[in-house]
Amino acid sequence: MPLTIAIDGPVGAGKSTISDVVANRLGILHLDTGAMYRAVGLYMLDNGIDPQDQDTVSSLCEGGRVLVDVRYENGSQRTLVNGEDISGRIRAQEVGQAASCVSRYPAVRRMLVRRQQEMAKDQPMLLDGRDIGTVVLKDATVKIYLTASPESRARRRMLQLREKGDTTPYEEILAEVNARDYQDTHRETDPLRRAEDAVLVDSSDLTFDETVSAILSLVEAKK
């Protein structure tokens, strides 16, 4: 059985770029389970389409207009929507909160599971996202659920926008980051939990590097 990797948790929990580096020591494949459900969203954008219409969304996504695929360049993840590399593009505030809006469907989360269990069927893999470790890898070798407080999260998303030039007060991201927290763990289907063989860390008080040893720690541990 190869190494497999499920780290769940809430938005804004460093889950992407943690698992980015985590994988990397290991020598294993990353895959950004978020990603896949941005590029849904930001499809539905792009094409004029409320990601509130779960009908028309879930159509699209049944009847194969919408295939999202993921391809790795060096290591790193690049996220595909009929064919073309959106990576650069989903990590915008609109396209997040669409995501979280088209992940609550049925149709959706069966198409993008699906693709995600192939792809960690046969090779060594961390995935991270919502639901990996309750849905998508519920027999993987070591499960985490990574948090920390709505306040830390969204302090530290409040960094990376301003760094970006974006200067949404800090109210307004925390409000957003709660908002997230009830509807990612109050959707009917999939909703955010930790699975019961998960162990949980929390980097409130930790550092990017402190977190990430206690991850590779646990790894170890489990191997």
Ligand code: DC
Contents of the next structure:
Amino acid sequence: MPLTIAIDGPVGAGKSTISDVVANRLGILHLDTGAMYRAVGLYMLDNGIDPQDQDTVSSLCEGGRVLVDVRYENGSQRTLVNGEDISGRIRAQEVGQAASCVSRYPAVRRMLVRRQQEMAKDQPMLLDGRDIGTVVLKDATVKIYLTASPESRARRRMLQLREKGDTTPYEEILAEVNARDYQDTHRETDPLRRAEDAVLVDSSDLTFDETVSAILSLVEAKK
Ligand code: DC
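What I would like now is the form predicted together with this ligand, since the data block earlier showed the form predicted on its own; can you produce it?
Next comes the full complex, and the chain you just saw is listed first.
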């Protein structure tokens, strides 16, 4: 079985950026599974479908009308819906909200989990998301639950926003982090939780480089 690394954790823990660097150092591909849920959310917004409309969203996914795919260009992930590369549009706030909503539906999860498992079948890969260690790759070589306190995740998010000139108050950002945590951990289907065999990495008091090193050491120890 090829090397598989599962990194799960709450919003704002730095999973995507850290996963990118770790995968790069190991010379393997990184699959950001959140991008695939965002792609489904964006498709619904683009086509005037309310993400809350579970029946319509589910039947579109089950009927093969929303085909999400991933390709790699020079090692970096491109996410496609029905053949169109939408990577540049999935980071918007409203797309994140739509993704969080559609990710609650079993039909959406079934479709995306199947695709994620296919991709990790024959090549070494690092997957990051919410259900990788618990559902997608139950037999992953290494499982990590990457987290940080809500306050430190909110502070990091605030710094990112400030760089873009966004002045959203800290309290509002913290409330959003807490609301997203609640939604991700309380949904019925495959809620975010730490797999029993996942190693907890709390990055609240670690720098970016320290977090990357901690994860690389865990991988080295397991390889
Ligand atoms: O990690 P992210 O913010 O890009 O994820 C967007 C949404 O998708 C998030 O609200 C949770 C959901 N998601 C999920 O349910 N399962 C995954 N494996 C990845 C993301």
